[in-house]
Partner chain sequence: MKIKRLLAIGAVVTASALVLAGCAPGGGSEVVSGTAISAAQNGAMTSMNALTATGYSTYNSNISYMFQSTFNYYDNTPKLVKNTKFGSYSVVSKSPLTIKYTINDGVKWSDGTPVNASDMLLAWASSISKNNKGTVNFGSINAGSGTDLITKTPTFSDNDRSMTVIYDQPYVDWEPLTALNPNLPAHIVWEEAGIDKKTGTDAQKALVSAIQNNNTAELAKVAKAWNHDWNFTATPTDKKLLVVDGPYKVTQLTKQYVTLVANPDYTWGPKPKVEKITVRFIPDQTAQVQALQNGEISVLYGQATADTVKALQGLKGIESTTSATATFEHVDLTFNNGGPFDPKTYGGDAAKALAVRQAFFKVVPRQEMLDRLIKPLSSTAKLDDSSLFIPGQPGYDQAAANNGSSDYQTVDVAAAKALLAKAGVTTPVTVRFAYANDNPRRQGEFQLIQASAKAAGFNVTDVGKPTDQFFDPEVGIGSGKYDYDATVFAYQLTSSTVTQSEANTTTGNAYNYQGYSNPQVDALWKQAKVATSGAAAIPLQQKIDAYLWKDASTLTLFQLPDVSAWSSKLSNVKDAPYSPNIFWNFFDWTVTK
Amino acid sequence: MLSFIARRFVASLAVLLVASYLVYVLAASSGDPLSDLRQSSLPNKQTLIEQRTALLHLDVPPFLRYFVWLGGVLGAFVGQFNLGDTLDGQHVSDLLGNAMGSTLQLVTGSLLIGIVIGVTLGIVTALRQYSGFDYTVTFISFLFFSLPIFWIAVMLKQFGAIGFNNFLANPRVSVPAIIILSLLSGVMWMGIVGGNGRRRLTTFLVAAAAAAIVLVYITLTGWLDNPSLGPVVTTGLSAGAAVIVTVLSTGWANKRSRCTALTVAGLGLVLYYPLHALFEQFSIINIFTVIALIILFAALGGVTGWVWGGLDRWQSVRTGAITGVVVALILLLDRFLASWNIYFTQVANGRPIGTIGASTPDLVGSFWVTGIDSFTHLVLPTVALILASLAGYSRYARASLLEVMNQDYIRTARAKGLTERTVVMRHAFRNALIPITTVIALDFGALISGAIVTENVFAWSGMGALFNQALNKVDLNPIMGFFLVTAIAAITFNFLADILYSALDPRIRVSA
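Assuming the form predicted alone, can you produce the structure of this chain alone?
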């Protein structure tokens, strides 16, 4: 392992040095960073030119000036890290820190959600190969993949923000809309569940009826005017999550895992009112306390699984920990919704879905109100990035799983009498993740550099916007800071992908 890490580090360092030198020289030769001053009519123009020349070392040839920049980067080893200054005299490291935080906030959620949805769709379509559901998902995925991202973003602003905000002025779902949406829900779940004709018809009727009941309830109660979950709905969602996690993790027949998951869901109900009281009394609530709460529920779930025990107690521990995380997220969602009315009326003025920027300017409020504000500004660019990446993840997952399902060891597992869930989740899915891991590593490394088009449409000040502005002004130091962050991210995530290969497939050794 250590020899592998050392070899990869040396090779990556050599590639990074050569690539950064080429980028620096090419970028420095692409334009004149003094052009704006040369064309100005300011009386002190010459003085400003001399000041910028001295600040950015523009009197040094580019192929030598690179080593001045490299010296600032290597100063990190002695505590004097310096990426230089912009044309305006701002520190590049400060700009990069702000841009990276904004970009990570944008792309992390879209990447994680896109992976979960895309891989899930890929698995389901692989198991329903050549069905109507398979063809429909394939068509929709490639439709969004082929559409320009700026067009998707503009349509989302028009219908996802302006249209939905107009709808919230009188949030009542019409009868024809209820019928159409209920039928679509029935068709979708019928395709996902599959089975014989009787099972498909039952699924269609149950899903359509459930969707109709929910939509009628939302309309009659005016739920969208003041959305909330409450202890009853929170408990129902927690119990449903416990069932789904158990089915996917070990199968519903595993009694100890089933009892573990349902016990964790019950703990969520027991802690519902104490947590709400704690949220109200404890004024210093921030993202770190939220993360601590999620970790605490995961630990409680793991301990619950350990207590239930059994011959394979780690199955119960895993099921309990995952259920605990989901229950914690449901409880947090309930608390956020409790502050929705304040945000809707006092901050958003009845139009909550934001279309510009990362937050409402000069917003002062509680953690819950500012959290809702961040979410409402994140939702549109996040959906745009998800739709653009969905086809890649779903197609890779589908092709990989189909290839694995035709292997001899899968037929052997079925011949041993294992259930289809065990065959798919324990034997096939793990090996199918290997090529998907490569795609995810490359995508995450690339997304760190920023989604330039999406950031431009939604006025998001991230890495992409920083790079675009620097490129237009031939501002070399921000360009090189952007390159450095992007290159290190790409190298790091490719290295992590190599490590994950050995974890997913024991036949792979990173020391080889």
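Positions refer to the first chain, counted from 1. Whichever C-alpha set is largest while still superposing within 1.5 Å between the two forms counts as the rigid core. Source: prediction; values computed, not measured. First, how it differs from the form predicted together with the partner chain.
- Put simply, the chain has two rigid parts that turn between the two forms, and the hinge between them is at 103, picked from 388, 103, 481, 258.
- When the larger part is held fixed by C-alpha superposition, the smaller rigid part is turned by 11 degrees between the two forms.
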Contents of the next structure:
Amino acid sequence: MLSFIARRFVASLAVLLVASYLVYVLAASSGDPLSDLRQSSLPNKQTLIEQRTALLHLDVPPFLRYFVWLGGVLGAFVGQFNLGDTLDGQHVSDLLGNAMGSTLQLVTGSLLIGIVIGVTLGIVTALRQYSGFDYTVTFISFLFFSLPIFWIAVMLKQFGAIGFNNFLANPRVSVPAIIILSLLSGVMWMGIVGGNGRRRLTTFLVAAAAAAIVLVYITLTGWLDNPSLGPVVTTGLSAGAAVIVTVLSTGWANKRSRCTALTVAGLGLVLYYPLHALFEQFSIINIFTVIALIILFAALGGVTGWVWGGLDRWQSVRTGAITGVVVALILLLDRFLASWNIYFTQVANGRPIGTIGASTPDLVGSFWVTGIDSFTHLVLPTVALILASLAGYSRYARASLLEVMNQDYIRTARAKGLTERTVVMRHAFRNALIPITTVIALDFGALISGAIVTENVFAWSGMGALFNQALNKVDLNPIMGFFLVTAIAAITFNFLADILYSALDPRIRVSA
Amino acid sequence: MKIKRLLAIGAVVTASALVLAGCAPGGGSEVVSGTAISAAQNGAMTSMNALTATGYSTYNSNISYMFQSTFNYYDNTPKLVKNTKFGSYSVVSKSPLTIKYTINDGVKWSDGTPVNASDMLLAWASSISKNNKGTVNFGSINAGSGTDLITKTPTFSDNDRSMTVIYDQPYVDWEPLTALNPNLPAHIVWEEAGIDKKTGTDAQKALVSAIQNNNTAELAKVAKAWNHDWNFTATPTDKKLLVVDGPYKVTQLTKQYVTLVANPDYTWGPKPKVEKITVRFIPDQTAQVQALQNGEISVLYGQATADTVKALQGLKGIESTTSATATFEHVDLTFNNGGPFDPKTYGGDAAKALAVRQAFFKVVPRQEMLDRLIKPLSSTAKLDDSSLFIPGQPGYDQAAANNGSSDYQTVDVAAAKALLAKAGVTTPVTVRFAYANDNPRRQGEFQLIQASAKAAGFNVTDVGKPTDQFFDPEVGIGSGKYDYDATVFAYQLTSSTVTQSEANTTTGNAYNYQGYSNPQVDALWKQAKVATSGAAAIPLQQKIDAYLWKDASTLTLFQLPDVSAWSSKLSNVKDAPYSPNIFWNFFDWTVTK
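Show the same protein again, this time as the form predicted together with the partner chain rather than the form predicted alone.
Below: every chain and molecule of the assembly, starting with the one above.
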């Protein structure tokens, strides 16, 4: 193992060196960093050209200038790390720090949500292979996959931001819209649940009716003007979550586990008012206390599971912990919604969904208001990125699960009488995740390079924007800074993916 | 058993929750907010010193314009307007040219220190070539410009409020040359340089004596601070760097926006009516339009494209206009390459070459190019009839009326044929036409010229290159290795200075790409450069302009249009041709609810 790591490290370093040299020379020959000055009609442009030439060592040919840059990077070993300056006189190392921060902010959420939705869709479509639902999902995910993301983004802004904000001025859903949306909901759930004709019809009716009721309620009460959940809906949602978590985690038949989940949901209700009193202490509520709270709920759920015990105590603990996290999230959602009206009227002036940037300029407010602000600015770019990445994950998950489901050990599992849930969730799903893990690890590596087009359209100043602007100006130092970070991330995560693979799948060894 | 008990507890809890549901916790006062106008620009602000070679960008200049005070500024005519509330300047003597600049009493930096001659002296010291190389290197954008003609250290008077400068030789562009405006506060620059602990007026005096005594050790540190310390992309922790003397103060800077709040002490100039202006950095123009539509920004401006102009039309609650910029397209003919426009081709017969040039210009379809390429973007666009003035600028109207441009208003195939016949040139005449062939507008221009010139017997061939190669020093238009007889590209004027067009038209200049040479023009430039003022130089420029048209060396086409749009809640938003474009009258902007 150690020799494998050492060999990989040396090889990676060599690749990095050669690649950086190639990128440097290629980028340098892609244009002229002085072109803006050459086209200017300033009387002293010769002096300006000389100044810039001196700043960026443009008198040295790129083949050798690379070593000036490399010298700055290697300066790290003597404590003088220097990635050089940009055309406008910024230190590249400072820029990279900033850019990485905002890129991570933009891409992390979409990556995680994309994985969850993509893998879920993949599994559902695999289980309902060749059904109408399967074809529809495949069609839609490939449609978004093939659409250019700048176009998706512009459309999302037009309808998701401008249109939706206009709608919020008078949030009443029209009758035809209610009918269409309800029918869509019915068809979707019918496809997912499947079964015989009678079961399909029931599912269709229930799902359509549920959607219709929610939409009519929203329209009649003007819920969107001042959305809130309140303790009753919060508890209802928690209980629903408890049921779903139990079913997926251990199966409804596991009594201890079932009771654990429901107890945790009940705990959420008991803690509802104390927590809300805590949430009003704006001075202590920040991202860290909130994360601590979620962890606390997970722990609480775990302890509850431990107390309920059962044949396999750890199953209850797991169910409790997962339910705890979900309940905490629902409670937080409830509190965020309580601040919605204030945000809507005082910060957003009735137009909450943003189309540019990461936040409303100069917003000073509580954690809840700034949290909503981040959400309203993140929602569109996140959706755009998810739509584009959905096809990849769902197809991987679907193919992977289908392959596993045809394995002998699945037949054996079924033959010995395990329930379909156990077969799918425990024997098939886990093994299907192994190839997806490597895909995800590589995506995490690519994540740091940002999303050039998305960042440009949504005016985010992340890694993608840094690279794009630098390339347009033939500004070599930021290009190389970007390359360095991206390449190191790619190499590291490739490496991690290999190691992870061998850890997850004992049949594979890395000592070759 | 346990389950039942649990359900019972659950029922009780639920019931009590229902009772309490009526008093769900409320929000309270959570927001601290103010009202703001939000404008957009394409790029980020990277420095509060827009006069360094690295900080010199439109985006920095736009913001600087709102936090600095200057002796004068351009309006949207474009004419130079004096701000006499801030200070004044006058010609003390014409020989040698001596100008006295005075800053009014009571003008002060936002930390209370008076703005005075020390700030102007720093502006002078930072912009002379001597202080822009070697140990003392301010890295100023003005290095090598007209301030180099002030070699004697300026002198102070009026209790250090006035500074008198003496030019070694007459210099026509002393007035629009803004290099002597206080740019950065001298005392803060001194404090940042970290030479001693002096602050405020003491620091000003220390800096003045360092400049007067040419103390290079101290000036090197001052130059370093001036060049580097104001470059930041996030609000600096050192608040001294935010000291300004203009109508607005920078309160917050991020990679995505900068916030300017009105300076409460400001009385020395047009007072802004809006409490807060946020400028957001949005590179994508479609994103700007949608942000305007969504109410996130209230003002945008930028190069007019068909997409943007169309998208802005018919939007509710939004007004938009297009206006001409100071960037204009022109067709240049090459005089020194042995091609059809070079007298050498005809054995040195200048008249013959002139006739061919005139014939070619006769069939350049200026009006059709305007109608097809620019009118769809800006219906009010007009032909640009002068090579040295832009429409609206003082001197343009007379120049356009008398320079002979009237001969080239419409395509005249018959006249072109007659000229070619008179010259005795065998047709077809091959004209190698260079242009940036990845630019759709230039492609259109080339195609229209090619089609129109064919009728008169010109065979216009395509030797276009992509933009980066077109301007490339090794293979592009300035390199001497690019073979072409005619070309089209744009010049951008950044101010009304007289000398900026000199390089393109004087004999032997490196930027005179077409090899144009006319001794009369050279002589006129010599006179114009030493005229006593911009106004005095106008008749000379008009004569030069007339020569350029008479010699058929360059044919101006039209100005490129800008588009600007703003929320109907805003009043008095107008675009201007020179930088800072739409921001020029930010102080007039008002918001109605």
